[in-house]
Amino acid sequence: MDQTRVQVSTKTPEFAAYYSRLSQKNVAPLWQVLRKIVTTEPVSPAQPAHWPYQDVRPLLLEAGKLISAEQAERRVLVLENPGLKNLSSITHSLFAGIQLVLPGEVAPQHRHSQAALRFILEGKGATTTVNGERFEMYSGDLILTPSWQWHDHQNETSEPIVWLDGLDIALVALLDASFMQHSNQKEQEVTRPKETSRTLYGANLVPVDDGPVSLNSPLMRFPYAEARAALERLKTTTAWDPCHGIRMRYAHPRTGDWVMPTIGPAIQLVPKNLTTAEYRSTDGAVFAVAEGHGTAKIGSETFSLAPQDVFVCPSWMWRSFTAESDFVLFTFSDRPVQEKLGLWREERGVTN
């Protein structure tokens, strides 16, 4: 049977008149747009992009002279994908920005339906308070701020604290589910003893009678020292993945699932002199260099990377890494959402 698609010209006065009548009734012909909206593989306007920390840091410190953390509410430079101009997005679903809190400052408390994570790029000992518990922050730590939890930031140290923010802003906006609330108190009351969540959930133990399980991890600070030690042990005791080296995700201590339902953070070690095989997946991913030097090839772009740099790999774009030294990368994406919806897919290149 001949399956050849019959081509019909729609550029006729008859079709033009018909389309005009459709438009008046707020309906439209699918056949005009079908191949644009249901594509044979992912098509994203997002582009590979790289933000060297040596370029961003002076601009961030300049912002610190122009506006206070309290005046700005959040003194953040948005990492805007060049393919998504003026959308405050780094991928189609995610926001990323770099935030500064100077010594003596407080970023006042608020809460919002958007979930957030913070990967600390610089500083030691400043704090963030989430849902009544105060956490100290050190370079390489991951801090979670689940949806609708009060949070504020304090810097009582003598040096700036800088971190990478990741939020699901675009995803929440797509669902028309954005809410935000401010408080008449700059800082929330600390109601939980220091290290409460870590004591309860940080030793591969959980309380026997712990109540309902939340989609959000009850453990909200993941120290870099522990993650780095685990990667180092795995480097010498396990086979390296050809596409990732050693890649681990941060896990919900009660379920083993991702730590939040909309944002999935992970960390990987590409051992010195390893060039990974090409890899692509449907989740556009944001990366920050935690340690070491190397290069990332993303599509046709190649980025030379140093500690604290941030870069993005759009959905379904081939990527590979070459490590000049042991190369540690923090990453986050919307993979948890895609997995729950049965949409996530990956493809691995041929190993040399």
Given for the second form:
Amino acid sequence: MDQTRVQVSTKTPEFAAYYSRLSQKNVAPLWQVLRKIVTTEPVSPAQPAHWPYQDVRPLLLEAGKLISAEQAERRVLVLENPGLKNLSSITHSLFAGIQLVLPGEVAPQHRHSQAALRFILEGKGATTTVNGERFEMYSGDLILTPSWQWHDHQNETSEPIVWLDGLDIALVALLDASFMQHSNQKEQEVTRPKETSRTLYGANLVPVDDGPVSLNSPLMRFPYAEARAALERLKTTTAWDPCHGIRMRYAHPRTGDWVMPTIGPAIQLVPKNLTTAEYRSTDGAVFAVAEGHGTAKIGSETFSLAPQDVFVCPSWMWRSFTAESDFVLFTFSDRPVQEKLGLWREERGVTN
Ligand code: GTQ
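Would you mind generating the form predicted in complex with ligand GTQ now that we have the form predicted on its own?
So here's everything in the complex, that chain up top.
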């Protein structure tokens, strides 16, 4: 194909003059950019990166001395991909940050079209209130804040709460679809009894006359203990995936689909001493270590990982994990979007 393309020298005064006339009319020659904009495979500007919790935690606690949760609105350190500097992005489509709410603080109510998920890194019993229901947060839990739902966070415990935020900020920005609203009421009214959503949807039962299906899971808190117990049973009763170990996604109880339309969370267990086969997929993925120690080889980088560390694997970059102990990774990506658009692909390398 390439050999048959006719080569024309475009570095002539005639072309230069032509291009400059084109530019004045807001048109441009595709042949100058085609290979760059339609690549033979994904070429992500994102880089593999690792944020050890032992580095991030003290910086976050410093922020806790400098600014209150209320002053900041959200006291968050943005995890900036080194290949996407100043874009507030960890992958090309997603935002990740580490949020701190200190004892006695409230992060005031707001809502936005961006969807959020929270994976709790530290703390027990602080709360986030989402659309009238208050959710307690414990290490390893996943809590959803779907698009346009009012949310505020409060810490009535005696210890800091720290979590990993994942939001679809860059994706929403690409689509120019960002809306945000503030409220003059710092905290929303709690209108549903504690655990209402789990009582309704957490037992593999759904109300027979439930209303219309939403793209967002009506189950919004996924306790770590339950996910962990499932992984443990799967470890001993099922065949391990050579690329993942055991990997499960969080599911919408009414549709079985991803829990939100734009951000897909999953959790995986790499059993002790397993080195996974190389794997890549088109969804750049953010990972947080829930439990255990191990290493991640991503492209040409190798990260040595401890609990609460966060790292990112860009789109279409080969990755493999080695578990020094049973190694549990929480992860999220834009895979639900790519699947719906017919764009998602994966490739499996050779088994070690
Ligand atoms: O908790 O609502 O990390 O609005 C970034 C934007 C968290 C939040 C972030 C947000 C939030």
